[in-house]
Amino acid sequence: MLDNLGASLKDAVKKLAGKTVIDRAAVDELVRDLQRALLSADVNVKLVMQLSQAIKQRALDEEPPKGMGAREHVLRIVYQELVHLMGTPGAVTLGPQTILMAGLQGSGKTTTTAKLARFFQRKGLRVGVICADTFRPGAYDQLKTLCDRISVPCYGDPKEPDALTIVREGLPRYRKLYEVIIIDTQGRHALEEHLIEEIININEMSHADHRWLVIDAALGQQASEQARRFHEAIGIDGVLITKMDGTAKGGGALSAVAETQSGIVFIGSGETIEDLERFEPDGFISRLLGMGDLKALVERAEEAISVEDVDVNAMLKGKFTLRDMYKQLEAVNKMGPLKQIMSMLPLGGMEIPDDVYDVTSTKMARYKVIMDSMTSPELDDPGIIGSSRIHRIARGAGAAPEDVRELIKYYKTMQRALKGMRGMGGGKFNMQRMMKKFGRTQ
């Protein structure tokens, strides 16, 4: 979904970066792409009409800010509705607190619970679950055994079909030593009126600070009517979308939670553990035009990595050598899957091959072993490595030549992608000045 909407969203953006006069005709056809974009990723047709509509009026009435121009003023708005689309994000403290999980069946419900937990742990706070699915067989080994991946206690009894009496017991044990306590429920294949019963009783027990409702992003539009039932029973006040990551209807499930009282507060997409990213919607929308989120990517750095790990500020810099290569990927896979991680750089539209994005343990193992039969000179500076030393490289590796070619040219892939976050070479459009004068602080 991200990828689809994305792709379309910065065709638009750069179709009007490339007009020469910015009048009615230019905006009505930027409004007309970007109708088709949201509505082919499932968006609320009310939504798109009022978006549509706010975009149009806002073009042709305001007059640009002093200095700036009238592509750049036409982008800013794009970029601010497309923000006030995505709603208000839910709260997330720091903090002691209780955490509800609710949601059917088979939305990612346990499998985001250890993903909150690990993300309130890697905060530095102290965590404990409480499995109160006793309706779903395996739900508590499922839970345990992620859980015990990030050493986080999970609390819960197989045997005990009541799921008020686990977390009648299971809370004043954890209260007393944990700071944060996430509540898995379970699920159903509808909304069941027992169901509904039984969390409002589980809520009024624990008395949770916050009550989370976790919704599949395959659901699209219809992911309203759970948030807005769910909300009527038990005061929803945060959402967790999952799947972000494999569905065409993500930007319904987006629209329609925006609609309702509860805000997003994490969206997941992917299926490692570290997959749960913080609902921003300025980061968000900047991220699907090509703009990067680098507040996100500091805060994913800072967690995983270390200074001896490697130099964030000339990662970021596209200022690094094939020497420093192999350690920074080391360092960028402990942050996540690649892909995510270059999407938080603000790479003005740059399309980066889908092959970059394949460094499996198996390539990083291969490329060491062949810059291991490099010359210092050449580690340093691979524009000297010419057809001689690629045989010479190779033999010494034990490699095709081919591969040699590979990891070459993969270097100078990722350097130009890592570049092209200081803006697209200064052109008449840049997205990196045009972020600044959006005034976002990144």
Given for the second form:
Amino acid sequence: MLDNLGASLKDAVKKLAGKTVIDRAAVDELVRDLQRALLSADVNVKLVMQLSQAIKQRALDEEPPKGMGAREHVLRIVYQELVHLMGTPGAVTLGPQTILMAGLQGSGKTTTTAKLARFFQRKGLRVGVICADTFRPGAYDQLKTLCDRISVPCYGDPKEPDALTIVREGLPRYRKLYEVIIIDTQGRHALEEHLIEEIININEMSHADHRWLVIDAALGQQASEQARRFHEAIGIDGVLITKMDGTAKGGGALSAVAETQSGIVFIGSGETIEDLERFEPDGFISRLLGMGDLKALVERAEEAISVEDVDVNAMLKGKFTLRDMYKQLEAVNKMGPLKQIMSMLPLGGMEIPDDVYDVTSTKMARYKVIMDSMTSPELDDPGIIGSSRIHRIARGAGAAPEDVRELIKYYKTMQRALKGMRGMGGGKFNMQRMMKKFGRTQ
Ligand code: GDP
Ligand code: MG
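Next up, the form predicted together with guanosine-5'-diphosphate (GDP). The previous block was the form predicted alone.
Then the entire complex follows, led off by the chain already shown.
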């Protein structure tokens, strides 16, 4: 997601970090690099200029906090100003509520409705979805198929031509049964009068608690125009930006929407039901700058894992045995796609081979059998497992020696990754230490 912007921001920051003196020329150069990066992500020129001004002024006028060098001081300002550019995120409550989805056709409403259903379901809420799209052929089937996959009920009637009738009949029924109700609506290619009228009517009848607008990131800075027009019609109180994975203009869409005062609530970054993230400017920017997002990871972990299951802090500290690894793999498996989790970790640019992500439940079962034929000291310290032990373990588990080697290799990669997260020291500056120093929020 936003790979180009991320890469050029990281480059700009790295360049500054490599400078021997941080003077006006160095700040100017940094600001020019940032401008180039933001403009090519389609961020509005006016916003880019404001940000540039703010960075220059603060970098030269403000005294660095005690104990912070000039370099870290400037980076901290860059971080804060980029976070500021992303605006204040919209509020998401975890309780009973009705959410009305709005947006043009093809923006990703139906997909996002299902993703949201999954999000609230993960939070332990009972979720029901209503299909009020009577325009697009197959709209009900599309939503129903997505909902079936996550066992969320979907109300609708493909034969009913009137969206209002569907909502009038479905909503009272679902309100008795479910805590969170999400209403998916139709969208045409442009903002037609009829479409606006219908959504106004559905909004009035449903007394929805939230009216969320779905916007395609590929719109770039034009996203603000759409946000404004929907806001005028029904009062949008949250924006979801979709398809952040497929465009270089995502930065433009994000900053443009942020400027309209409609807070961004979520971003969508893929076609599967799990590809939805709460929008948090600080985590988002630190990830773009390559600082990783431990906060998002820990939140996710807390959601999926009960306390006795695994100590996330221990995992992040990197002290772990084979036994821990197995327990943690089980836990991580529960958290969602491993690759997504790993992308939130500050691995300091370390490459992780793709097969590491491929921990299927079959593989987990095989690992378990292999581990069962290991001795206690071997489980505590896999470092002692040499070639003869590998053969013994393989025989005991009815597995091939390669399988045992694979498990150990896997363990070592994980261990290295965890060490990478902990350490990251040794370089010219240490992003994580820096993050700690100035706190994640302003
Ligand atoms: P609607 O007309 O607003 O209901 O839009 P749909 O939900 O039917 O989505 C239109 C297309 O966009 C579908 O092919 C989706 O799979 C795709 N889509 C939706 N959200 C995302 C996203 O975050 N990333 C990507 N890559 N595709 C998405
Ligand atoms: Mg749809």
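Take the two forms, superpose them, and find the largest set of C-alpha atoms that agree within 1.5 Å; that set is the rigid core. Residue numbers count along the first chain shown, from 1. Note that this is a predicted model, so its numbers are computed, not measured.
**Q** Answer yes if the CA of Arg173 moves 2 Å or more between these two forms after aligning the rigid core, and no otherwise.
**A** No, Arg173 moves less than 2 Å.
**Q** So, superposing on the core, is the move of Leu85 at the CA at least 2 angstroms between these two forms?
**A** For Leu85, whose C-alpha is compared between these two forms after core superposition, the shift is less than 2 Å.
**Q** Examine Asp372 after superposing the rigid core and state whether its CA is displaced by 2 Å or more between these two forms.
**A** Superposed on the core, Asp372 moves its C-alpha 2 Å or more between these two forms.
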